[in-house]
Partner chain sequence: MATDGLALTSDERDLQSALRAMLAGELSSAGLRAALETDAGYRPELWSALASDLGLAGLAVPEEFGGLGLGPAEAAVVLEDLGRVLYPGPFLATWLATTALLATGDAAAHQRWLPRIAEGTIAGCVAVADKAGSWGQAADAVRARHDERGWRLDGARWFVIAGHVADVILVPAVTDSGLSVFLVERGADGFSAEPVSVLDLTRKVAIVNLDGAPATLLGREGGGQAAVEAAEHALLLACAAEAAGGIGWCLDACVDYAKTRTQFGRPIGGFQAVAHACVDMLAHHQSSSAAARYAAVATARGAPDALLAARVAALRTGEAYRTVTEAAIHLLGGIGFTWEHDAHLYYRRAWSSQQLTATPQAHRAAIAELVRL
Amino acid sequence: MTSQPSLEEFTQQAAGWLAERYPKMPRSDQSGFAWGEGSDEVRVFQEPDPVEEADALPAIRRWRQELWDHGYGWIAGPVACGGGGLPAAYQRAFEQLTRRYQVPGDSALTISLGMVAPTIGRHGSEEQKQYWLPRLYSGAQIACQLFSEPGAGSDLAAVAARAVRSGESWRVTGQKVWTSGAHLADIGEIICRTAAGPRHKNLTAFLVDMRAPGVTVRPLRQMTGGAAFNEVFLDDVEIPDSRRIGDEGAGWAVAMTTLGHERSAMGSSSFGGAGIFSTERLIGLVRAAGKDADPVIRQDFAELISQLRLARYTRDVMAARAQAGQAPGPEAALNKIALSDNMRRLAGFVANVLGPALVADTGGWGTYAWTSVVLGAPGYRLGGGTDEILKNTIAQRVLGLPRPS
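What would the structure be for this chain alone in the form predicted alone?
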């Protein structure tokens, strides 16, 4: 049994490994603003076209496989399932390192790695963990989440998609909507109604093959110009019982685990992602716009950064609890609400800094490219449960306040 490396040793080894394979991020951009050492450089923050996403997928899969092969694919995961068995601090240190290099990143795998994989880790059988977790963390399989329906958004218990048992398999029919990444996914975690009642005890979770006969995925175009969401139709789709997650009728508990992880994942920045909350990036934006001496802009910037730091500290507390084996609780809703609030603040701040330059594509650095962020900000109030529903959750399940009469 080899001894655990110190965090410093691990970081040095990881930095060397990355440096051998990937070029460093450029130290300056078109505006001439020099980035500070170790800053979180922004890759791209305009939503990609679905075709472009599909074209980028092979590189992302190769990136994940290379990480897995060299022990960086699941640094804090249990050794029994292929993980590195190291503390969460090692994982965070590696994520910070990747931001210094031009790596493909994991932004397309947030649902796979941040939501579905942890759910399987908590509710799946040992066989399912041994089979699915290495595939998800290595990028061999990509997962999506099939929860919301046209008539069941915030009220998830009202899902109408039905799964009927047929021997050692289930036949599923229904429609799901607002499914992020369904056009890229190999499998989907789906919640179905498997009995007439009672409410919350009549749902079951499964892993469905997204390329099985009867599965149809259609993109939903957003006002940002992107199509990250989809509607999914399931017409008598067969799912083996071996792909059932948890007991029959226990789907509500599985769904709550996934939603808890979703709210935490939405409230954090995945490594290799856009980095739109980077302090250095925002400072560069203000300077490039010639607003660094504007007292109103400076005050708005200070308030935005303060809120971002508060959200980060909250995430750190919840990450420590997760590392200790605790399931996400209702307080995870705080992460998601903080994200939607901060996206709103960011959009307003950027609009105030740029003014008309936000809507005119002149090709200048840090101008029109922010349009996608500004237009996408309102949608964060809906994803992972609407802010209104989550505030009710916090009021009732965290603060112990009574339900409205």
Given for the second form:
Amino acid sequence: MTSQPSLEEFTQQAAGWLAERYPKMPRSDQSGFAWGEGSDEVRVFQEPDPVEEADALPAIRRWRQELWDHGYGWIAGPVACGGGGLPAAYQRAFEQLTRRYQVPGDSALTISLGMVAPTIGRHGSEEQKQYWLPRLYSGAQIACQLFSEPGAGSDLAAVAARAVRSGESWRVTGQKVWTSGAHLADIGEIICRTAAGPRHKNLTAFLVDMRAPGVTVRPLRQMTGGAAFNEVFLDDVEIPDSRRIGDEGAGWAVAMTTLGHERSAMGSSSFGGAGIFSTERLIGLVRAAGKDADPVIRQDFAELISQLRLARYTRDVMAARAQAGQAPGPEAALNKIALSDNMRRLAGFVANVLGPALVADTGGWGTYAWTSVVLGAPGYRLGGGTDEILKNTIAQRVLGLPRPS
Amino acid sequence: MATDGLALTSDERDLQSALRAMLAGELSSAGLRAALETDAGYRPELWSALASDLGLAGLAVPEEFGGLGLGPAEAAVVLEDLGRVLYPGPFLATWLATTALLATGDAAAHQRWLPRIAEGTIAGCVAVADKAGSWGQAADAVRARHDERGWRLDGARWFVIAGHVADVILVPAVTDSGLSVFLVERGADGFSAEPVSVLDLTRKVAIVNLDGAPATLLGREGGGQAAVEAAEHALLLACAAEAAGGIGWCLDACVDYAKTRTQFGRPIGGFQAVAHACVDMLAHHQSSSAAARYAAVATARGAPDALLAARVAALRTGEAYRTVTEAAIHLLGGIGFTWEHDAHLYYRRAWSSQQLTATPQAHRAAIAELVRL
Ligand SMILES: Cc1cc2nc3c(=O)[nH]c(=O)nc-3n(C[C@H](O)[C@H](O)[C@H](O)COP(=O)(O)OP(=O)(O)OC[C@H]3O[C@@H](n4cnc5c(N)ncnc54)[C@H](O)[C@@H]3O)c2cc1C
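To complete the pair, please output the form predicted together with its partner chain; the form predicted alone was given just before.
Every chain and every other molecule in the complex is listed next, the one we just looked at coming first.
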């Protein structure tokens, strides 16, 4: 783009582009939600059944490719790496717009685009950025995050997977666990131990080809019943040195970048629009249950709404401050804690409204479906760092308190 | 609401630094406590510096009347810092009165009172709550009647912030045409404002009695609803901004203490339970400050969600302020429970402010209505 379009021009063009290609949502009001219409699914994890998933993935890739080909794939990215070079506000405006259309969406790509891509953007070499970022943003490649191990969860620096150099490549052996989306991914950002000695100084980050010989992905069934995460075995897997991200021994900093993005990505996933936190959906739920005149339910409803809005206002104000150059930072992880708190509150509220219709399927639209939220909520407190670990980090890094023990 | 403009503008940052510079050292614990012992409950010198030198008395007064002509977003910036130091003077009351006076649209009253408010020579207040604390006009509403010498008010209003010092008192009262807003001058026959004992030592409230007190009708008879709503909306914003400031004070006091107080041979901030309590305060500070800001900016812009945002902010910050002040006293140990430590002044403010604004139940009922459940 030679001259930058105004935000209005951009939005108008983008709306036209979307309208030509994708059908509008059944209700194109702000929330895009209408009680009783369409699917009543309120899943909080990407865990469709394997058949559905096999169908969905090519559509997601096609969607990304379309976006990429028309300059919407990485609106705020640097031009040198194939991005649009526009301000972040344009990206947000585009995302808002997409909610009004039936598009495959990016929710399966949170790790790929929200975490791994920005990590490469920060720590990768120019060559790596130019090679990987267009591939990730165009959906040609999908990435997963290979950090946790059986012996290294909260204590990530305890990773034991070993990478040993041999000439121009590395050989990796070890086991990773809880790897979301490993079964869909083409590459994985992996943290390995590359030398003995002080824990934080001997880790190195790589991009491993998930289809390389020696990589075995086994689904792990979650308590929700689906299998969104996996265990990944690596047996003498070869990784070319050109796929090392950052210096040898600098893997901890790379991992911290990814985790920082994970926490703020999770914290800013609002599940808004037509999602589980939609005010319209919750009003529909209360009305359908015939409880809109119940003063206690009305109080509980308003309490929940106030918590959801509080989280939204906080995200919006923090985003505005960050844009204005006023202190962002590790405190963004507080938004992730707020999100998992709100998911638990939501589950509790829904249970009180639905009663037994939550726990036994009576066939009603928008009733038993909520079990996904009830069952998914505990996972949100764990993934991306548990509440305890996030608070430890914030205590040290934001408040300057001694290392908590 | 569109989300740009939520960060502080450079003018707002300038206002904030000027205010902080003026407050620095003025409200030390000893200074604050000495002021609290006086009848007024604040130091007139500091109020006059804030009111006139900084222009805060006329913050919302349009420039044509000598004020700063600033809106709710800037007011919230000021209130957050005043809340942080528990400033006991009549800024809030005067701002609420100005907001209501402007909303009456009464040009003559604007001419007469706004320049004096802006000069800082008179303080204002609004007297709206009934004995149950409700701002709705129930059976015991103040009555207004018109006789040959003009309007007269009869009745009582409760929990009137700064009622004991205000020079002009805005009172909603019922006439044959419905709710109307009147202005009563301090010293009018039949007017009295009795300060009562209060939990919050830094915020005096009075009971206002009106016994045939002469009053001026503001705006149209029966047209008082808009001014009452404007004042109530402003009170919600103020309650949130002040809470955010007070929570900020608690956070800093506790983090400092957690770094310096040692037990078991190390700073207590190294114990996870203490560290996490501090992080919880940080979370409350971040969200309260954001909610106060969001609501104030939404109001300034006349956004459709402005009242909802103000309700949400008042509800959530009200609850957070109580939680945080209670946690702060606990974290400070025995010293936190002493009269000498300022923590209890914040604890008192938190409980008082919440009830003087509205109960959480009232906020929730309003929120359910506003989103049209
Ligand atoms: C849904 C889901 C998706 C995930 N996706 C991925 C992924 O894609 N990639 C990936 O690498 N990992 C992933 N994870 C793993 C996740 O990061 C870990 O589960 C998490 O970091 C906790 O590690 P752990 O399970 O080993 O628990 P542990 O670390 O053993 O923790 C057990 C309990 O002890 C507490 N605890 C531990 N240490 C401390 C301490 N110092 N102070 C106080 N309490 C402490 C924890 O808070 C927790 O409650 C996922 C997890 C979930 C649930």
